[in-house]
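A lone chain, given as structure tokens: the form predicted alone.
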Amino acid sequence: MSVEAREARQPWILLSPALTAVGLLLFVPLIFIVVYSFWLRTASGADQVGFFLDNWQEALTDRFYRDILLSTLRIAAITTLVCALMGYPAAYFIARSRGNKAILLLLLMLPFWISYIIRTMSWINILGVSGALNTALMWTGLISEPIQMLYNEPTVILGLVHFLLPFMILNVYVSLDGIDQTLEEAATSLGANRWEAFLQVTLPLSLPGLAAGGLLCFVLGAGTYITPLVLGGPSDAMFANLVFEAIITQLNWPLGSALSLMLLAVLGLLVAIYNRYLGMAQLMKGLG
């Protein structure tokens, strides 16, 4: 074999590991999840092996189907844009703090250290009617009976943005940190204040890092399913919750598998849509 020849395999040496792993845990199962949604449920609970296209047809123009993925769409949506007003003005912060940067960055990454659930259900511990809160309104006089405030959608927006803030912040702090600031300093020495300056120049600049942390929010929060079945009502419910009650409570995997590359490929859409316009680089530098 040459030298040339040698040289041209090494990447791919190098790489069969990550790619053997890759191909085991993702594309494998993927292949699978396809292969069941055509199969068939029978009235025994029996799973029918063929190519039959009824769950397809049932998540496809069920209008209950429909209405739960938009609803699921509009509360990643709104976690997104609240991500987004919340972590712009932290990360900002951070990236112009000139001592202590590290500091905070390792106390952003503290929440990752719990594990989601617990940081789930402690809301329930602040917002239960014999919560934190109910307690201290109670205790100052402001309220004379506890307020119900879980189980609803606007608990559930709040649980995802505890959740997704984080990566948020993170994505665009690296945006921010990588802008030269004598570009700020030269818009000022031009006659732009500083406000001028920042919506002229940092801002612009930074809207990479604002969409990669908007689509990593938005593909996290619309495929979770903790979040609306611990804080949420039986109204609340959200796209992934319906695949959880197919697959695991009703034991029915070919239609769960339908409803659950359903949500994949309207997320792979996005997925694709932001790639095709912004490139994943800036994803990626969020992420590492």
Second form
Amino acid sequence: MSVEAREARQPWILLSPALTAVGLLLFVPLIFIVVYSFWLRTASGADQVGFFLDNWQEALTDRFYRDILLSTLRIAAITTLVCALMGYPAAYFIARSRGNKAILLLLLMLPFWISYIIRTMSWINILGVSGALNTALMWTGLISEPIQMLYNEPTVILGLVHFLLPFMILNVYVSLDGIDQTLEEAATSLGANRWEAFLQVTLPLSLPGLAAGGLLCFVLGAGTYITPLVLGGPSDAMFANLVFEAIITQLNWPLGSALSLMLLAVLGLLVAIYNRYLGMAQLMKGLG
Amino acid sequence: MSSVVLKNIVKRFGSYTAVHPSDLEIQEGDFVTLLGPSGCGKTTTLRMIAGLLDPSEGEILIGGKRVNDVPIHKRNLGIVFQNYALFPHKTVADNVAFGLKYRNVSKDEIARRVEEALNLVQLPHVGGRYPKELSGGQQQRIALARAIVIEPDVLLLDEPLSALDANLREDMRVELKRIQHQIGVTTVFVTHDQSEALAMSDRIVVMSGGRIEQVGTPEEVYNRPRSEFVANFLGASNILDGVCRERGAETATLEVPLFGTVPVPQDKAAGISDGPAKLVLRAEKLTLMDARADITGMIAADATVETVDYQGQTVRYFVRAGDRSFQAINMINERPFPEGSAVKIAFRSQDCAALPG
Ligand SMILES: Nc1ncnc2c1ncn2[C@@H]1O[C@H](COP(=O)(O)OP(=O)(O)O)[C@@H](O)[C@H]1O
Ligand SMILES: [Mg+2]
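Now show me the form predicted together with the partner chain, since the one above was the form predicted alone.
Every chain and every other molecule in the complex is listed next, the one we just looked at coming first.
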């Protein structure tokens, strides 16, 4: 074997344990799901093996699924927008702070040490009927009866923002941190005030990070079922809740599989568009 | 074009003083270099003039007006950064046009001035390219074009050539001087490279440890150093401890070990008084000669060659005379003296300078 051939082979040898794990844990189950989606659940509750298009037909033609898919994408989009508006200034502050960057980044990671479910449930103690906010408002006398603030779309979005904001901040931070500060100085020396310098130089150069953070927030937000389950009302179900419902509650694996593949296809398309224009490398920077 | 005046300027970072009280006057149209080793406060001084740092004390005047409270974007200065700081997402033409957009200049006028600036830096055809498509030297020129197209009152350059390789650096040196001469802008240039400073400046400000050591023309700071630091930083010098015996109208007479009495011209012995004094012998002015050579008109001592550092046209010798070592840099026309050979080291008294002891 030539030296080049050996060198070309080396990365694959090093990657093989990881690739095996990904293959076994991701691709094999995915193939099962694809196969399942063509089976059929009979009235007796047993799955009928075969090649049926019934699940796909139901998933693609039933308006109920379409409406929930659209509202899922809408909620994910609003969440992403809120994360961007809140996360950008925070990331800017961290990137421009002098000595305590490491501590600020550590604080940002801190929520990850607590389970996402627990973090989501904590809102019940804050916004619930006997939660902190109601208790405080009653105490001040502003209200006499507790208000039900939970279980609606805004609280779902609140929970999602709470969950996803660190991902946005990290991604924007990474791209801001990579921007040479003398660029802004150069812009101000040429006559731009600080705000103009930001708009002309820093903002455009940080857009890749914003896009990466946005993609991450959108995909994770659109794929979640815990937040709507814990903080949403009956009409706030998101698409992943339908999958959960079909598989866990109704034990209808074939329909659940078709629905989850539908969501995967929509989000996959989004990732593909992102990759086409910005490339995956930027996303990896923000994750690592 | 404007003069720049620093009055008793001080910069502290916390408890650390980066620039001690300093005064400096820069004449309109002058090319002034801040020269000194790394960490001596050159960049800090430049950034205070630019408005990128607030002085802790003192006043800065540009064109006679106090600018301490004028923010950078209203100072009308051209700054060239060490790393060029070109906007990577804008074309070369947009980079150069950037400052004009904030100056009420019409579109046609912007296009005309950008073209003119690109011509001035001899890169007329790169306007449509992006900075990363240019070489380091070309990026440097674009950074210069961007800074001068706005017709700044003062041009500030922080080690602009240090990122270039040696050959390019010498070309850019000539180029930069030509452009500065052509537009006549007051220029403050920062470097740690003495040959750059000597070649380009009208006046040199030698700095050390946050203090200004000496201000003068290149010829002055080179031939008439006012401190040991200046004598050593601008080329290599041999400094001998001695005593000043007499100060006449023409010369000050120093007595030093090894060489005896040396009459130093008065203009190179400013500030010394009777008593302890130091003799500065530049390495370039100390000549190695054959042990039996005729040394009429020169002051000489016997020495032994210890180390020979051959550099082509010149050679740097380390020789031992008495109980100390001397450095000599000589032109050579044939072969250098070999290590171990017995020689005479000689100099002319008018090539010496004297410092207070
Ligand atoms: N922002 C800062 N905070 C603290 N110390 C600084 C800062 N900027 C510069 N210094 C210190 O001030 C001194 C002078 O720095 P500088 O002006 O950059 O030197 P030079 O440009 O001559 O190499 C150095 O010792 C440097 O460490
Ligand atoms: Mg510096």
